[in-house]
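Presented as C-alpha cells, the chain that follows is alone, the form predicted on its own.
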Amino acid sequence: MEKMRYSQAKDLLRSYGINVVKSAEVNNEEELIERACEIGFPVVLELDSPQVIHKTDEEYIKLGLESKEELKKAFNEMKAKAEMEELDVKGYIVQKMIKGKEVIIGGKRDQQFGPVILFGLGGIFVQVYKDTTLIVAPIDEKEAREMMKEIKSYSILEGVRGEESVNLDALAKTIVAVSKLMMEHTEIKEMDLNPVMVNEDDAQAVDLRVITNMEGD
C-alpha cells in the first residue's frame, strides 16, 4: 500500500473533471512565498507526509494565512515541527482558502461489493456526527443527487435560513466522476476527498488522500 503524492493525485483527479482547489507543492520557503504570491491570499499550508492521517488533529494544517510573514511563521513552526518528530517529509502544500460547505467524497475497494462510493458531511464532522452514506459504483447522477439526499445535513446542503443552496449539479458530477475513477483504476484502494468545499459556484476538492496498490488486483 502506497499514498499517492498530493501533485499526482491532483492531476488525476482533475484528468476525471474533478476541480481541484488552485494549489502548489513546494519543498522550501523561497518557492512556498512565490507560488503562494502568484495563487493570492488568504492560503492555507498544509504538509505532505504519508505518516500524518489527520492534518486538523496533528497540527500540520494552518488556515487563513493573510500575508508573507504569517506564511513564513507558520512554514518554520511545521518543518521544526515535522523534523522533531523525523517525519518522512514529501513537501508543503500551498492553497488558495476558500469558502463554502464542508463534505466528504471517498471510495474504497470492497472484496465482495468492489468500488464502494461514500458521500456525507466533511471536514471535522466526518468523526462528530458520522452524517455519511454508502453506495456501489458504477453509479449515475440520478444515484448521486439520491445518495445526496439520504444525509441527514441535507437541508444545509440546499440552503437553510436565507442562504444560497449549493451548486448540487456540480457535487453531484464530482461524485459520479470519483465513481468512475473508483471502477477505471483497480490500483486505487481507497480514497478520500475531504473537505470538498462546495459553495454556489461550485464544488473544489480540498484535501486528497489516495492509497493505491502499485501492484494492481
The other form holds:
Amino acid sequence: MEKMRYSQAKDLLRSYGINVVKSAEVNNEEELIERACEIGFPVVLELDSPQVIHKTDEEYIKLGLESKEELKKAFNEMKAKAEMEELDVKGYIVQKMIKGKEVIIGGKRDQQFGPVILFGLGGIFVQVYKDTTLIVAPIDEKEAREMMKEIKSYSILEGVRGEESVNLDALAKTIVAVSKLMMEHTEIKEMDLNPVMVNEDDAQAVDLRVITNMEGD
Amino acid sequence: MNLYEELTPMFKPKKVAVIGASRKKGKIGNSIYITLKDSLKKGEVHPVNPKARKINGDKAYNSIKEVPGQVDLAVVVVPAKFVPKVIEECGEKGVKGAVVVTSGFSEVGNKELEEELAQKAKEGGVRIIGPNCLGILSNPSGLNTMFLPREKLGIPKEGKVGIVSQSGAVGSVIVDWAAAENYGISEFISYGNGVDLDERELITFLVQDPNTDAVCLYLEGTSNGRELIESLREVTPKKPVIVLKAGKTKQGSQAVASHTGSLAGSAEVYDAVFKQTGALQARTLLDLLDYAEIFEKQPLPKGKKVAIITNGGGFGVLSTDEVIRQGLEMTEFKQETKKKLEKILPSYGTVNNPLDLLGDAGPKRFSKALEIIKNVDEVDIVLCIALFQTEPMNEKVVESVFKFDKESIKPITICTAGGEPVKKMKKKFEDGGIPVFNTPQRAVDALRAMIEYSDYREKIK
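Form predicted in complex with the partner chain structure, per the form predicted on its own context:
Up next: the whole complex, starting with the chain shown before.
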C-alpha cells in the first residue's frame, strides 16, 4: 500500500474533471509567501509527507490563515514539529480556504465486488456520525443523485431555514467522475476526497488521499 | 433451453439412482435411499452399491452404468475420494444431474479433489448440486435427498416459496421452522460448496420456476461478486428475492488507510449490493420466512397508506407506532368513508385510524368494516388485528377476511396473538392464503418489505 503524492493525485483527479482547490507546493518560507499572495488569503497550510495519513490528528494542517504573519508563524511551527519527529518531508502545500459544506466522496476496491463509491457527510466528523452511503460502481448521474438523497444530512445540502441549496449537480458530477476513475485505474486501492467543499457555486476537493497497490501488493 | 428446463429433470426425475446406498440402518446411504423411495411421488429409485445384492428389498446395481434406461438424477453418498470417478461414470451414462451429499472437499482444504470433481462434471455434462450439502427437497415432485431422520425434521406443506441455502444446517432449520410455522414451500436447495450450480444459477432457476413466487437465499459468501450482481439485477424485477447474509461483522484483519476503506467494510458493501439490485435483506431467519410468506400470499400494494382495523385498542396503538417507525403511513379516512364507518360502530365508538371496532366486536363488525374499506382509494394496505380471546370473536372473521382477499386488490395481513385456540385460527387464515403474524412489529416489517420491493420495481421501470 502506498499513498500517491499530492501533486500526482491532484493531476489525476483534474484529468477526470474533478475540481481540486487552488494550491501550490512550496519548499521554503519565501516561496510560501509568494504563492499564498497569488492564491489569495485566507489560506490553509499543510505538510506533504507520505508518513502523515491523518493530518488533522497530527496537527499537520492549519486552517484559516488570514495574513502573511499568521502564515509564517504556522509554517515555522509545523517545520519544527516535522523536524523533531524526523518525518520525510516532501514539501508544504498552501491552498485557498474555501467556504461551504463538507462532504466526503471516496472509492474502494472491494475484494468481492470491485470498485465501490462512498458518499456522505464529510470533514472531521465522518467517523463519528458515519452518515455515509455506498454504491457499487460504475454509476451514472441519476444514480449519484439518488445516492446523495440516502444520507440523513441530505436536507442540510439542500438548505435548511431558507438557506440556498448547494450545487447538487456539481456534486453528482464529482461522484460520477470518482466512479469512472475507480473503474479505469485498477491500481487504486482506496481514495478519499475529504472534505469536498460544496457551496452554491461548485464542489471542490480540498483534501485528497489516494492509496495505490504497491508492486505485488 | 433456459435454466429451468435444463434443471427440471433433477427436480422432477423419472429415474433416480442413489450411488452409495447402504443396507445398514443409521448410515446416511441408507436413510437417503429410504427417504427418497418413500417421498418421490412419481418415478423409480434404484440403489447402486457393488457390495450389496439387495437394499431394502430392491435390486442393487454394481455401478450407475448397469442401471437400465435413462437416469435423470444421481444422489451420490460414496466417500469423497471416489466421487470424481462416480461422476465420470454418470457422464458416460448420460445422467443429467447429481446431488453430491459427500463432504470432505474444499471445506476441509481438499481443493484438488473438488477441482477434479468439477472437471469430470464438466466433461460429462453432469450438472452438480454440492458437494457437502443436503441437496433437494421438492414439494411438487416429492423428491427429498436429505439424510436427516424424518421424525426429526418437519416437512413444510407445498407452497410457492423457493429456498436456496449455502449451509445445510441453517437450511434444515429453515425447513423445520417453515413446517412448524405452517409456511408453504416449493423447492428447497442446499448447495454446499457450489462446485457447479451456485447461488446465482439456483435463484435464477427458482425465478423461472412457475411453482415459485418468492425466493429466499441464505448466503455466507460468493466467489464472484460482479456475477452475483448481474444475476440479482436480472431476477429481482420478476420475483422478489430475500437474502439473509451471514458473516456481516467487520473483517478486522484487513488493513485500511482511508475513511472510505474503514466505512466500506464487507458488510456495508453487501448492503449496497442488495439495495442496488433490489434484493430484500432479512436480518434474521424469522424475517426471511415472514417476508416470503407475505410475498407468497398477497399482492403488492399500490402505495404505503395503511388502515388498521382492530378489536383491541392497545394493539391498534402498538401497530400505529410500528407503521410510523418503519416509514409507512397511516391512512386519513375521507369524510364519506368516515360516515359509513360511523354507522357500523356503537354510539360509544369513534372513527379513527386505527379503527377500533371495540372489545365487544364480533365477526359482523369486522365484516362490515372490511366491506367498506375494500374499495376506498385512501387505503393501500389493510392490517387487521383480530384478537380471539373475547366472547363474540369466532372463526367467522376468517370468512370475511377471505371475502376481502378475494374481492380487493389491496394486500391484507392479520395480526393475532395467543395460545392454542389462536393457533387453530392462524392455520385457517394461512391455509386460505392470508399471512398471520403474532406481533405488530413482524406484521408491519413484512409489509415494509413489500413496499420496498414495489418501490424498487417502480424505480427500474
